[in-house]
Structures are given as C-alpha cells and as structure tokens.
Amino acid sequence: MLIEFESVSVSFDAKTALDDINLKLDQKRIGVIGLNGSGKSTFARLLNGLITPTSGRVSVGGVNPATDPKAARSQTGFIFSNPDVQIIMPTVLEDVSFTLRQSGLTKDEIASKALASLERFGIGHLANQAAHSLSSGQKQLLAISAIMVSEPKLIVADEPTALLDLANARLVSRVLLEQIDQQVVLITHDLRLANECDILLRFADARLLEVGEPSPVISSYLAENG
C-alpha cells in the first residue's frame, strides 16, 4: 500500500511537531527512529487520522485520513506502547470479539473468529481469563489479536516493545516482523529491531532527516546521538 506525504506540517499551540514532510513509501516493513519529541509519534498518528495536518496532504492507500477518518481507521490498525489503553472488555475473548461488533457476523461466528485470532498469536488458552490479569507481553499479544481480527491493510505500531522485558520484546518483535502479512509501520527505539525493517525513516527536531537502508541510517543516528 502506498503511503504519501505532500508538504505535510503539524503544529500544536504554535509549536511545530512536523515540518514540511515529503515522501512516498510502499515497503512492507517501514521503521521509524528518532529521539523523544522528534516527530515519530506525530507521523504515526497521521496515518489513521488520530492527528490531522496543519498543512499539506496525507494519503494512505488512496485514502486521506484527514477527510475520511472512518475509512482510514477501517484499513489501519494502531498498536500503542501500553496495551492497557486498548483493552476494553472484561475477558480476553470478549475484548477481541468487541472489534467485530459491527461486522454483521452472528454471535457464534464472532466468537469463532475471535478465538482463531487469539490462537494465531499463541494466547487462545487465555480466552476466558480476565484481560487485565494478563502479563504485559500477553496484553500486547491481545492488542495485536484484537487489531488483526478485523484484517486491516496497514499496521502502525508505536513503540510496541517499550514496556516489555527482553523475552516478551523479542516475541512481539517476531510477531510484527514475521507473522503478519500486512504492511507494518514500526516506531521504535530498539535499533536491533529497526535494522530488520526494509526501509528506515529518521526524524529529528520535527524534520525528516533520512530515508534509506537501515544500516547507514542507524550509523548516522548513533554518530549524532551515541
């Protein structure tokens, strides 16, 4: 899916969050790095209309999230660093099922599809457990299951391993890089994970500094900030 930014700028209370971004991306695994406050998360939230540009135009698969946020959100799944903000329902199965509440499926069909999504990501055995009782890694897998059950075309993951220990961070990384067929935009401070992407974007001070192969982009990032 083609992601296009044409002269996109974003300002909040006269402070520039993104400054004149121009790019076209169609790679399957798109990594995004930069220091805190560099513009990474603002970039991510533009992709499904959580934020709208102050100027310029964003297009994701031919959809403008600013003018058609409903269509943008139906094709884009968003995974946050803290999965607790995405857990809505009491049990694990109910939480994934909630995503399908307006799908037109029967109750049994919804439950079956939700369970299949949980099993796909290795937590089917937790279906009847209280969602908020899960470990941090299990909660992130629940968030991924709930997003993926609706079969979006694009997954945007904003620092999805930030709150996880090493073992769970590696597990979630493998899921995002290897188990998901959809295009993924991955915002991360984990340079090992960033290095596995097809292309890497580096932001600094609200500007897009570099776009290219991960290794040289990471090298210049470390040279400036290491």
The other form holds:
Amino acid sequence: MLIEFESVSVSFDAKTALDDINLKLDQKRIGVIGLNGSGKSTFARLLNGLITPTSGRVSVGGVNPATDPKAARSQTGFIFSNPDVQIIMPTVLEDVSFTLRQSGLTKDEIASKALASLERFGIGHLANQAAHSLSSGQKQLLAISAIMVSEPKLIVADEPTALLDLANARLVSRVLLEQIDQQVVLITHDLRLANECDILLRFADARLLEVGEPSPVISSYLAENG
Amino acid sequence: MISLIRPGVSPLHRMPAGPKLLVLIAAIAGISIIGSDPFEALAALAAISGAYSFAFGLAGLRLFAQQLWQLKWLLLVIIIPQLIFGALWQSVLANVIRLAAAMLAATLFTFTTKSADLIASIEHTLGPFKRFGLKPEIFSLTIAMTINAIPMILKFSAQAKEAQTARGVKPRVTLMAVPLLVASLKYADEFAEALTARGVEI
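Any chance you could show the form predicted in complex with the partner chain after that form predicted on its own?
Let us now look at the entire complex, which starts with that chain.
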C-alpha cells in the first residue's frame, strides 16, 4: 500500500511537531527511529487520522485519514506502547470480539474468528481470562490479535516493545516482523529491530532527516547521538 | 471486587442477559423495600446464597462466603456512622444485611453473565431511543470501561503507595490523591486515543 506525505506539517499551539515532510513509501517493513520528541509518534498518528496535519496532505492507500478517518482506521490497525490502555473489554475473547461488533457477522461467527485470531498469536488458551490479569507481553499479543482479526492492510506500531521485558519484547517483535503479512510501520528505539526493516526513516527535531537502508541510517544516528 | 464470568451450565448462566438484568433490578428493588426487621433482611440474604448455590452448586456457597467477606470493610464503614448517630441496632443490622444482599445479587449477575452479552442487551434495549439522538453504545461502552477502569485504578494506587514507601514516607491517602489523579487522567487520555484508533466513534 502506498503511503504518501506531501508537504505535511503539524503544529500544536506554537510547537512544531513535524515540519514539511515529503515521502512515498510502499515497503513492507518500514522502521522509524529518532530521539524522544523528534516527531516519530506524530508521524505514526497521521497514518490513521489520530492527528490531522496543520498543512499538507497524507494519503494511505489512496485514503486521506484527515478527511476520511473511518476508512483510514478500518484499513490501519494501531498498536500503542502501553498495552493496558488498549484493552476495552473485560475478558480476552470479548476484547478481540469487540473489533468485529459492527462487522455484520453472527455472535458465533465473531467468537470463532476472535478465537482463531488469539490462537494465531499463541494466546488462545487465555480466551476466557480477565484481560487485565495478563502479563504485559500477553496484553501486547492481545492488542495485536484484536487488531489483526479485522484484517487491516497496514499495522502501525508505536514503540510496541517499550514496556516489555527482553523475552516478551523479542516475542512481540518476531510477531510483528515475521508472522504478519501486512505492511508494518514500526516506531522503535530498538536498533536491532530497526535494522531488520526494509527501509528506515530517521526523525530529528520534527524533521525527516534520513530515509534509506537501515544500516547507514543507524550508523549516522549512532554517530550523532552515541 | 472485580467479578467476571465464572463458567457454568446453570439456568442462570443460560438465561439471556436482558431478562436476567430485569430480575436483578426486581430483586434489588424487593430487597430495598424490606423494613427494619433484621430477620427479613437475613431471609433475603439467605435467598441470595440459595441463588449462588443454584448457579454453582456447593462451590457457590463458598463463593458467596468469599464475596461476603470481601465486603467487610465497606459494611463496617456503613455501620459505624449509623451507630454514632444513634440509629437503632436492629435498623443498622437490617440496612447492612440488605446492602450486602443487593451487592451480592449484583455480583452473582456478573458471575453468570458475559459482559459482551450484557452490553449487547443494553444496546438492543436502548436501540429504539436512537431516533431521539441517544447513542446506546455510549451506555454499553461505559459499563465495559468501568469494569476495566477498576483494576487500573487499583494498579495506580498500588504504584503511588510503593513510590511513597520507596521514598521513606508512610503511605497516606492525602499524599496519594494527586499522583492517583494524574495517573488516572493520563490513562483516560491514552485510553480515549486507543478507542479512537479501534474505530469507536462517540
């Protein structure tokens, strides 16, 4: 799916969060790195209309998230760094089923699809557990299951491993980079993870500083900030 | 006290959420009109324990006792001011037993009802009011979010307590208020964003 940014800027009051971003991306694994406050999360939120540009135009698969947020959100799943805030329903199966509540499927069909999604990510056995009783890694897998059940075309993950321990971070990373067929935009501070992407974007001070193969982008990032 | 579905095959489990909610409302209304006779209130409480047993067999009685024990502090908080202000002990006792019976009835409802069914039932019942601009999904989501918010608030409270202990301060409710409020507001903000990302339009 083609992601296009044309002269996109975002400002909050007097602060510029993104400044004149122009790019075209169609790679399957798109990594985004940069220091805190560099504009990474703003970039991610523009992709499904959680934030709208102050000026310029964003297009994701031909959909403008600013003017058609509903269509943008149906084709773009978003994973946040804090797994706790993504849980809407009390139990695991109900939370995944919630995504399909307006799909027109019957109750049994929804439950069956939700369970299949949980099983796909290895947490089918937790289906009837209270969602808040899961570990952080399991909650993040739940968030992925809840998003993947609606089969979006694009997954945007904003530091999805930031609050996870090493084992869970690796598990979630493997799922996002290897198990999912969809296009993934991965915002991360984990440079090993960033290195596995097809293309890497580096933000600094609200500007898109570099776009290219991961290795040279990471090298210059380390040189400037190491 | 976060009570979620406890699997079972009893008629209470199988009963549709809508009619079951009506039965619960009727039961609570019935409990609330009991007078100041503690024996009548005790009979209501016994009936609720019977309902637990009906839903879960003998294990239901154990569950009933556990839930009743969990209410102890709340009930104490209610008893003390009434005694201080000179209410008759029979009346205080009846009030407390009635309250416990009503809360245990509500807990049994959540033990035997999937929250998704409850939410679907509320949306279905309030459906006709859509034409007057009412959004049933707001009511149903509010219930789901309330159930979810309780463990989060408890978590924030535990974190605030730990942070105070770590800094050598004896945890105090007054000191916890601000960090708890800040954490709750931050959670609310992030949760709202996650809801929007999952296509919930309110």
